[in-house]
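The chain below stands alone, shown as structure tokens; this is the form predicted alone.
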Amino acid sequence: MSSNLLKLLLISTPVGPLGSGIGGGVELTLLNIAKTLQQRGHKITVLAPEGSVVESINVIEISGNLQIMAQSQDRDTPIILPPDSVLENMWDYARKMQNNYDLIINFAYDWLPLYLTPFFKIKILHWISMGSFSDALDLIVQKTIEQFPNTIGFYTKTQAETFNIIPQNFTCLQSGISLEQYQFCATPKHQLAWLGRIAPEKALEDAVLAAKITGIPLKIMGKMQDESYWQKINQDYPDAPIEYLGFLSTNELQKHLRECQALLMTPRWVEAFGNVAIEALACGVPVIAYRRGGTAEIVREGETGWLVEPDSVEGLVEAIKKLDKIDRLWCRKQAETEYSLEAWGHRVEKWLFEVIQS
């Protein structure tokens, strides 16, 4: 192995394991980071929560009690770790093994890997997947980047402003797919696509109920993490044209992604990316988002998209009526030259030979 190669520890979200769809978006990051940066000849370990499913990755499966997710409490509820925590073993085991590795990535949206970051030996750098939720974690970050400058990493700049610091501090980096893995189409059927976690924070309903005004079918793809906030949707808009699909494989949920006119994104936080609209690009679907969050970095209003209104189901349904004005064939231009691994990695492998050159 070369000497500007790097053997790397990359340490997964603690509230489920890889390929369950608990993690939300930082799920695909790190697979596709991992999966790059190994493309480019580094050594890539994965040390996530049992029953993590990780393919062509070397993976290091830890046992303990999941993580709360972090946007389902409040501000200042105070720092939780439940006995036998999966996060706490997954960094006891960090600690005992970091002399085989040259850098560790983190990805917990968590306190406890930042606190602990001054007492390594070796550098660790954080991925920090959303939006400030905490009291806690905000203050620990802060203190992370004014004693580690640039090694906490943000998907974009919106996300980052959240947290209040100062900017360059820190690297904004978005995020990228394996573009072989989407498949462009032309033409649309007569339907529209709403993707991610079933939870009240994405706002599924505003999607719905655009679906209902516009009588456009509605085909909603994601993991079901709140059962009765999906119950409550159906009694609310009964005779909406809508089709749960469950939660699929890339695969399986481009097949359908693909065919649709448009991805509906209606978030009521502020989302820290959005990866399911850069796989929407790649397959030439445009978006349609609340200008809330860093969605609104990625669409190109009038080329790729639309921005409109957040919580305006009207901006919506205005929206989907203009959609024969987008070029689909620009909404995956945009992908490939943004969004490939390829560009995405070398954003990311510049990022660890800066730390590395610190």
Second form
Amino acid sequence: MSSNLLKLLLISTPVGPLGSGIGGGVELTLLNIAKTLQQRGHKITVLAPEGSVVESINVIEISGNLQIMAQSQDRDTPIILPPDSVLENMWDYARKMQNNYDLIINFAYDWLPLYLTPFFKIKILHWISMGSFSDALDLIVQKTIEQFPNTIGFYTKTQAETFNIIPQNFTCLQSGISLEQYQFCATPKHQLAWLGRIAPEKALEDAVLAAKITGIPLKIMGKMQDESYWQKINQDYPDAPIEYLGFLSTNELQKHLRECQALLMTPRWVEAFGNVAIEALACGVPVIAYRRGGTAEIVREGETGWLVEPDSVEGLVEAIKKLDKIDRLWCRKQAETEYSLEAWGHRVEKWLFEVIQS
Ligand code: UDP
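Alright, leaving the form predicted alone aside, put up the form predicted in complex with ligand UDP.
First the chain shown before, then all remaining chains and molecules of the complex.
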């Protein structure tokens, strides 16, 4: 395969610059795909909104207005593009420069790139980073899969199933991280972690209540996306033992995370995957998550964490009491065997070659 090196154009999410955290897990996913494919010898160029901060990857910054996040819209909201849209500008660049590349990989959760697929001369793969939210997007995903089978990649089966599509025509690739960036910790402090965008779909309030009931301090890290939502949590639980540490770099994040007894994952929505789950496992931190969405495909019950009835704070509390049954070494081992950058790069590369040869 290494003689078959590809020139790849990766087109980022238009909701925010890389490194801003606005894009959530897809930012880490794109960077790690770029990194692992570059390590395998492929030539990588990333197109991303202006202000993107990326180390050791060739990034072309594109100006324009950012896209509104899909999860803040209703299912039947028509397709929206702001004037001078960065999404439009990135795809205009891609159209003009396509002859310089073998393949494009799209990371936008948007209608436009899927719609444009048949108009390009080169093949386009689409990484779909969230579950179904919009009727218009569902339809164009279904159409694209019918016309170009296997060009749509999802994190998990649970996520893909929300789109109502034919199972054999798509690919589930999970995710992967640079394990050397996360240090194993065998002896945690008396504290729990919660990571992610601070936004209603993540239901931070459930983890805060679990911290209040158990009296175990909760360290909160992540992008402050909805300030009024955060204020309301503080008003509702003024005496909960919580601390917000800010939106941290991967290195800072893992320093705090590894010292926690567990990561609490409390999504109200169908989480496509949950990159934070594998970051926790890489540090040897068990994951306590609602049995909902892609995260339920990650956690090995009783071995690397506990799955809890969705929306049950009582369930979270009971699981916290059972943390002594989890061997933290098993958590790290699972990350090493299933989510290393090498293992993931292999899965992604196989997908690219299957599409290019089809
Ligand atoms: N994250 C971060 N700094 C923080 C907290 C979180 O960089 O302080 C990143 C984390 O590494 C992960 C992302 O935020 O990549 C959250 O992604 P996830 O897939 O868990 O959820 P999403 O935001 O995509 O719904």
